[in-house]
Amino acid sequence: MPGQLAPLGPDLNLVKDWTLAGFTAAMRTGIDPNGHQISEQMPWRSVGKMDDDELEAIYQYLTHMPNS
């Protein structure tokens, strides 16, 4: 919508370049598939406690979002 600010926060479209295994590992270790530390502001520690089915659901959601 014209005049509206873009959402604040990380570009979650980057997850589209990750595999499910890479996403799951990133959420459990805090290291993304490219070897970078995920910010402590991202709640990867609590998300990483989810079971495999829950993490896959989040991954599927993120990888099917329209590009922003």
The other form holds:
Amino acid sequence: MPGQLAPLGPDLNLVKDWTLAGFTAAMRTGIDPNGHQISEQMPWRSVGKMDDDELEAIYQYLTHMPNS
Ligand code: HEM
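Now that we've seen the form predicted on its own, could you pull up the form predicted in complex with protoporphyrin IX containing FE?
Complete assembly follows, chain above in first position.
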């Protein structure tokens, strides 16, 4: 859309290669399943405060998106 900011983060289809436990741990610790320290630009500290059911719902959404 004209005037809209470009996406700030990566293509979240990358989560399809992660397990649920790996996704949850990444959002809670800031370290992804590949050992990458996620930058503070990504609000993982607040996203990681969601409970297990909420994070699983996001994981299910991300892992069932059409490929971009
Ligand atoms: C529920 C909301 C969100 C979820 C589930 C989410 C999920 C993710 C995931 C899975 C990554 C990949 C990290 C990696 O490469 O290992 C990521 C990266 C990133 N996200 Fe988010 N994100 C959310 C909200 C946001 C918001 C609101 C922003 C910015 C305002 C943001 C900015 C970023 C940035 C800049 C990165 C790249 C960080 C890096 O590579 O170090 N995210 N996000």
